[in-house]
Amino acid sequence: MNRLNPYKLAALAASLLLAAAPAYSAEKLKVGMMLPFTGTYAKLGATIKNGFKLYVQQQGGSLGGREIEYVEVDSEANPAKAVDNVNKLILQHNVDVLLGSVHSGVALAMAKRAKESGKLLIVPNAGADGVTGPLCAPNIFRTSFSNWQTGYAIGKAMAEDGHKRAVAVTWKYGSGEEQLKGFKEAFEKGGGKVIEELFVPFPNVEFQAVLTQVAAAKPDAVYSFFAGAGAVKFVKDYAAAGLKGSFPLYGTGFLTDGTLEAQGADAQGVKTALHYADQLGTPTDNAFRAAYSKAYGDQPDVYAVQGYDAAQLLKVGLTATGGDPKKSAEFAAAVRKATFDSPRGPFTISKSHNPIQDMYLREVKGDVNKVVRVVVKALEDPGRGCSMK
């Protein structure tokens, strides 16, 4: 019986181990995009996707040594379908990374499944406080904002502008209610008082009843949260009701981001607060806007920025882990250390994995959200309930 040379045995064993090991640099990395591609938030979903893909294209189609493959599922901005949709990505398509979503209720469902499964999740929009609060985890990140951040920023701005009595109008669902809480916290801290809170069921866009109540309340100013097609209609209805000249309209930035063309003259003078503004004028933002416009024939908005930065965050983590998104601790450590050169300006990730970023007060002038001032420098979400802090 022939005996194998021990050196040949060692070489054979090594080759078998190499064959069994996952070749991360050779395998495509599946990114499951669970975004709204139909309905009220359809444009937001498309713009986030465009921003993400733009950054990947700029990196030659690969991040951290792995070519990117996309799997798309329409979230429909419907929390009732969220668990089935995210399970489809995890169990049927076996994606490596989850990207989503826009609606806070959908994002909360995604975060729960990501926490249970250990699957890497990057949230490129939904501001649900719970994502980086009680549901925080080493494998869950956000590249947009928390609802508290945007609400707090516009509340501070309204108080600084000298308004004392405000009426709040918002969609009645998680995002609208959490942004309202942030707004009230800052507005009341600045000496203001919310004299009435008016709610519209999501995604209802019939505003006449609440606008009548606004007129009757006679506030100094009005705070609002709507987005997408709902924001377009609210701003136009507000002006048509004759309220614009009497009660200055403020809102979180989603009221006028990605909606100005459709709102037209009715949006002029509306003030909003957000972590991005048109024409910031920085070299990074100028390059981003030029590249996006060339690629898609349209001007980018905050949703494009958030998608772009989601891909940027993914590259940082994958580079540190040799392309393996399952190495959650190493991935998180690398992202926490990084400062992102975003089109919005520099931002870092907090201990609860939410962006620490400047918040701008903007005013609609012409066809842009023009910066009035920085309301808060490097605003950090408190991450209430997060166990990683």
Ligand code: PHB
The other form holds:
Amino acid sequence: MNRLNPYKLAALAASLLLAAAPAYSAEKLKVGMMLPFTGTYAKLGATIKNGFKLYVQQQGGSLGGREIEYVEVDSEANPAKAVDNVNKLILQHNVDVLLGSVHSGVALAMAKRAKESGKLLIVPNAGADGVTGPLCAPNIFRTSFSNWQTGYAIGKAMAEDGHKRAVAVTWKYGSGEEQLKGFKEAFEKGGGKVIEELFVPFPNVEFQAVLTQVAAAKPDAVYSFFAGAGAVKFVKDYAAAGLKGSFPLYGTGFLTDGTLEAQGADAQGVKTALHYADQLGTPTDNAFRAAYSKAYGDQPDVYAVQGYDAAQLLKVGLTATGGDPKKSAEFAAAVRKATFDSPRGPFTISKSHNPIQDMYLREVKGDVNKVVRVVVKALEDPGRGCSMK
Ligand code: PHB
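Same protein, different condition: the form predicted alone was shown, now please give the form predicted together with P-hydroxybenzoic acid.
Once more the chain from above appears, this time first in line as the rest of the complex follows.
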């Protein structure tokens, strides 16, 4: 028998390794995460990152045949620094994929640079309508929501709950204003009227002045948008001001997602609308929640889901393009055909690249956002101003 001697075998193995090594490292796919790791949205950035990495780990560290590596930039949820930060990822780090951001103003700057450069961008939170509106492009996708979508859902739910006169309270920046618009559209279509709009500059958390105005207006109910650390404080201040018993508090789901532990009893009964809820009880959600809490020792939230699904979307596109995110047309065609098996429930991607998804009304009961009902099935953002080239 012609057996290979051990020396020859070792030499062969070494030469194979040498030949493979440079190609292997060149094949790594660099994901540039531009997320808030400090400030009022710090926890949101952390859970998006956790969710994304969890999915990649479950796939053995590679998507579409490409091993994933990460570069992180702290966006600080600061639009004034966004252009510099995204340029750092594109020019200095030469990333293959941009992942970000949480704040709508930051995401708009990222989308502009993605559109100019052709770099793949996946938005795992920020709702800026423009990202899947006038700035839409074959290489830009969102796995979260549009501001219009979440506002619209809670507006419809509040009208269905029989409220006629609402006061709106929100942070004054793009996301707050766009969610408010969606809210008004649905609430007024359902027979309600917004009697007062109250604004707090982002990211301020001095709520006393607006809470005094809420009490003076005596509405049927209150609509609000705050998130992260700001949402924790708003819900606590609302209760401390004695408004909770008199004026039911509603909001887009960010008000109570990932925040309940800190809000405690003050959040009980708050109703919000979102594309995710606790205890959905589906096999996909159960498996996701178990894996997330095992990996991170914490309960996941909507931001973790959005990060997880961003990695799922990347996998679909990379698998269809042989691992090349620059093949935008093929990447997009595969993503548009896919149905994503998300912890939130299955969703598809619209022509303007935003999720078409069920919107849940939830109510805080104990330490969970419990589903009350599906407010809108398969809600699709109208994609106003998008003409996909
Ligand atoms: C946004 O700026 O689009 C934004 C930020 C935080 C949220 C939701 C939306 O929780």
